[in-house]
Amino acid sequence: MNIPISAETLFHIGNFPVTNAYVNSSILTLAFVIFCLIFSRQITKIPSRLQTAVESLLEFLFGYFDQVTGSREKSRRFLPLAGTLFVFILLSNWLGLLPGSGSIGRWLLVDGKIELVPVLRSANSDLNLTLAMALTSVIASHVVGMFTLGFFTHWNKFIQLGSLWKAILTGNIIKIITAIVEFGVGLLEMISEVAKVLSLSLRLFGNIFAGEVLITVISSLVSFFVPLPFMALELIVGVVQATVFTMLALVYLTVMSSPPHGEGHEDEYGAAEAEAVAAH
């Protein structure tokens, strides 16, 4: 049984390879955009059942977001990015469990062999997508930090040249050594920003890809009834992974938009991230 770790290419548009994971994400994106366009034209003062359901979802998200941001104002500010991430990750996880996903495909020549390539594959089982979402979240946190705190204040959290220069001007050896150490710590913080991208993307990719492998193996052994409990488990995993990814993205956005807190800043950040992972 061949379960490739990378998404399989179905065809090319010019030099652009169209993979089965890309088809899945494109279907979801198109459906999401159409739904938003239709729903935005049907908003009324007396809400319909659909409008009530959407408003309930927003209140649910705000309740979770407030626990991380500590402010409804920040929750509203971060909702477009964090809310979109949550809904997209959740629905893309569930879309990969629909009948036909992973089983209906095309017979293509792969590495000299004719193999059945599924037309649909869970979008989050493609590392390219999870890496792109993680990179977007981290970059967005820095953009928010620069607009909220100012360019130099934000980057002084990492590259503390100003503190080092002030220490040199004082001529105090202790202050200079302290500033040098803080400068080195800032460089390590820059490395941790890369680690954020890797941890976010690999966590989501690993869990969803493992679920794909599990469902494929179980379904190949017993086609009826036995895979159902595992698929139900994957529904729960889809919710958990969407929640964890979104909460961590919110932690990054919140910390980067908060003013520096000196020595306690790093501990506060680590505690907030650990709390978000442990809670979900």
Given for the second form:
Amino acid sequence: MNIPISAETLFHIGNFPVTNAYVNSSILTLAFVIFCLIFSRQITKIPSRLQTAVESLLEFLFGYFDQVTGSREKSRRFLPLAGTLFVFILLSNWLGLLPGSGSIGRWLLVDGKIELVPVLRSANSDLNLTLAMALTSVIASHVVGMFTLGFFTHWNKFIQLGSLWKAILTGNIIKIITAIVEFGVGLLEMISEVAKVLSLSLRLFGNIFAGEVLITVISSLVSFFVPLPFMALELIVGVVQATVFTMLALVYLTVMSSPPHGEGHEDEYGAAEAEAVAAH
Amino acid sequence: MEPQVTQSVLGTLGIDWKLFLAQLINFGIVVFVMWKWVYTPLLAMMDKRTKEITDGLKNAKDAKKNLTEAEAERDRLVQEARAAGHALLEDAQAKAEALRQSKLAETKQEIEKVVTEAKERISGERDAAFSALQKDIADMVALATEKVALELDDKQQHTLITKAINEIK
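Switch over from the form predicted alone to the form predicted together with its partner chain, please.
Next comes the full complex, and the chain you just saw is listed first.
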């Protein structure tokens, strides 16, 4: 019983290490492609049961998204990323709970010892995937910001040379000092952008990885019945983490597409941040 | 020294740029297929359906309104027609009455005229008959008188004639 913090390599394709977490995420990706392809063919005005189910999921998501974004229009704009994040994270979390993941494997030589390396491992217990999603979300929020507010307005949130220059032009000492302080705050904001990526990716990774470890440990202690409550707990953790990741990504998208501080939108800003804190 | 530590931390956590890219591509594919094949067509269809239902409801409401209006219009027309018919009937009755009255008066007049003419003719005829009769009687009387007179003397004749003339007068 040994679960390394990084996903284990099963074999190599050329130079590329195929890990068990990558196998999981690829299976899920393939499933998504097949499902979406079939689904897109049978979208009709009078919905089938499947279509009704997907539509109600969308409406359900919109209900939550609207609370964060404040408008249906924005929710629709962010749906492709945020909605996919939710469904993908949720399904990959649950996929990792299916029997077989963590128990079926190859006997490989690891660090000089023969060990059972599982073929399947919950996709989100690999930091590569969570980091990829977190980076995508944060970069997407910046792209949205640039397109919504304009290139200079957006980057002036971080490198506030524009505000500084305006303050210098007024010649008012207090305004200049304030602008210098704001400039420093802007630099801090840049660090917080990096922190966003780290917190998003590490939170999801940590939770799912911890779940894996927990279940493995409990199962190795008592194989029958006792792990069940923990499995149920992991089901809930899967939903909660998918929700948290999605909502935070949505908050970042919303904040970045809102006008900067000092333009009369501080209340909205505050609300979005409060929600982010509550989601933690 | 610092980058070395960072590198080892990332390595411990399992960060490998090849795997990172591969996972990024996986996630990208999922986002793409969901976007292209699920969200876009589904939302378009849902919007279309919403619009159609809204339009349908509005049309139904309009149709109901139109129906109510048409019914009111029909009632109004029927009412009008009934009133017009009534007026027409009364008018016709009045006209017929007037016509009857005038005809009656005309007929009366005609009858009176005919009666008067008849009366005149009767009286004329009677007069004629009377005068003819008078003449006949006078002739007869003359004849009779002649016959009687032949048997009377002059004196008697004279007395009788005078008496007769007096009586006739």
